[in-house]
Amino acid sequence: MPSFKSAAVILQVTDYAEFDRIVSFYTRDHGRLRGIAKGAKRSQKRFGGALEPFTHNEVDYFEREGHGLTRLENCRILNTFPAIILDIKKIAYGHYLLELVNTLTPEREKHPEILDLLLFFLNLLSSQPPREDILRVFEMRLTSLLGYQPQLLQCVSCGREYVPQAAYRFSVNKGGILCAVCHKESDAYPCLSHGTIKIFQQAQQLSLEKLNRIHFSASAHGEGKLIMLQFLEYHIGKRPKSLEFIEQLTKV
């Protein structure tokens, strides 16, 4: 049975049997994996607090022939992001980031840029007051890395290039902006202002280190949230569960 060692972030943990845990984790070398941690509930030496969501670890695991699950052997904690787990809003936002990676990424497909993206945003969330803007930027950047980001540079129907002077709407099922000729003022497609389009173009194109500079206006935040949540629900097939937690906090 081949064994591996890789950096990874814990995405989701579920109790299994009396002492075991099923763990979803995103690795640098093999993408998203699901594994079983035998005896994890009673083995402080091998796992300790390493099998908690958000934890950045160096993980030892091996493939079990004929089994869908890997076998986790040991974890060495690199970062637990304590500033996140001490703030209820940061916890909510952080779980949303983990859920998107867990539901949108294919299993066993190597994509180290996704781990870099997740770690960058967990560090961002840890180091500053929580802003819902960063969720929109993460959504856009993650879908870009996965190859089905919203098309914002040209009309998805006729192919005309985007021009700031024209009016646009957004088609969820077609995956991008529609020019005035193609949407014909249809209320079936939400409006998308030039400010929102521009800020999402920046989210797609800026280097990772510059993403923290992006700030949404009130109108861009409202428009962006509407279209991205519809877009993600369309691709996931259901509404992300962690959104309910975030919405409850906004009502407090």
The other form holds:
Amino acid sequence: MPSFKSAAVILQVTDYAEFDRIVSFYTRDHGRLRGIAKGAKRSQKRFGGALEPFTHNEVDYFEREGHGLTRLENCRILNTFPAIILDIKKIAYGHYLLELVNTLTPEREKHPEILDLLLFFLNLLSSQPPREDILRVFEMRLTSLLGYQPQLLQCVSCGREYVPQAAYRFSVNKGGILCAVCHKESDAYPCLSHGTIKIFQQAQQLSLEKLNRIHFSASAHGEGKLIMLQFLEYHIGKRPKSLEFIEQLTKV
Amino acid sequence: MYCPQPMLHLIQCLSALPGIGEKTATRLALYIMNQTEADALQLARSILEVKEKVHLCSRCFNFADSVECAICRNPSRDAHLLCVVETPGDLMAIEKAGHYKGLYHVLHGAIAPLDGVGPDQLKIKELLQRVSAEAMQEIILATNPTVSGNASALYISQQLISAGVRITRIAQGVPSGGDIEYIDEGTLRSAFDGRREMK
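Moving from the form predicted on its own, what structure would you give for the form predicted together with the partner chain?
In what comes next, the whole complex appears, and the chain from above leads the way.
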């Protein structure tokens, strides 16, 4: 049975049988994996708090032939992001990041840039007051890394280049902006102002360390949230569960 | 495996219980077979009785055999203290320790956004109503020291901020008989943050 050691972030944990836990985790070397942590509920010595969501670990695991689940042997905590777990909004936003990675990434496909992106955003969430607009930037970067980046530089229907003066709308199923000739003012496509398109273009193009500089105005965030949530729902096939909790906190 | 149909059915029912596999279920079924009819009947009756007579306490949502549970009915308990726990199992553990003498409120879970469990799926609304209706002086948040438990505690404390009661969280840190060398960094951080002056 081949065994591995890799840096990983814990995405989701569910109890299994009396003492075990099924863990979904994103590794640097093998992408997203699911594994069983035997006796994790009973033995605090073996895993301690290492299997909590958000925890960045060095994980020892081995593959079992014929099993879909890997077996987690040990975890060495690298970072628990304590500032996230002490703030209710940060917990809500952080869960949304974890859920997107958990639902959008294919299992066992190596993509270290996704782990870097997740760690960067968890650090950002940890080090600043909670901002919902960083979720929009994360959505844009994650979809780009996974190969279905929204087309914002030309009309996704006729191919004409984006011109800042024209009126654009967004097509969820075609995955990009539509020019006035193609959208024909149809309400089927939500409007997208130049300000929002510009911010999203920055979110796609800026290097990781400069993403922190992106700030949405309230109207740009409203517009961007509407189209990105529709776009993600189209690709995931359902609405992310953690959104409901974010909305509940917003009402409070 | 040859087995008469009723016995097979009993094994299937027993192996559906948590922590019991087919082997253990077979062992238990054989044990029940060897018991007297009266003993087997007593077991069957006690299972039925639990389902018929035990329900949730109307006040704290602990298990109860009348409208209110024995703890809520007990006049010697401190009615100004309210301890919030995730499950009846947590309540039983605290009661077993025998130190706490106040009342309880059982949430029946913890906030877990990825599993679709939010405040509306828990007994949080009932807790808020209870705090405003009863003369509480302190709410002790004894949810588990996990991300879900913390989220629940943070949400409740945010909701109770204007209620004018003292809100506390149970301490986190090194367990009795524990070994600092083997304790994870999160627990150690909590232990240092919550250190107390020696008297």
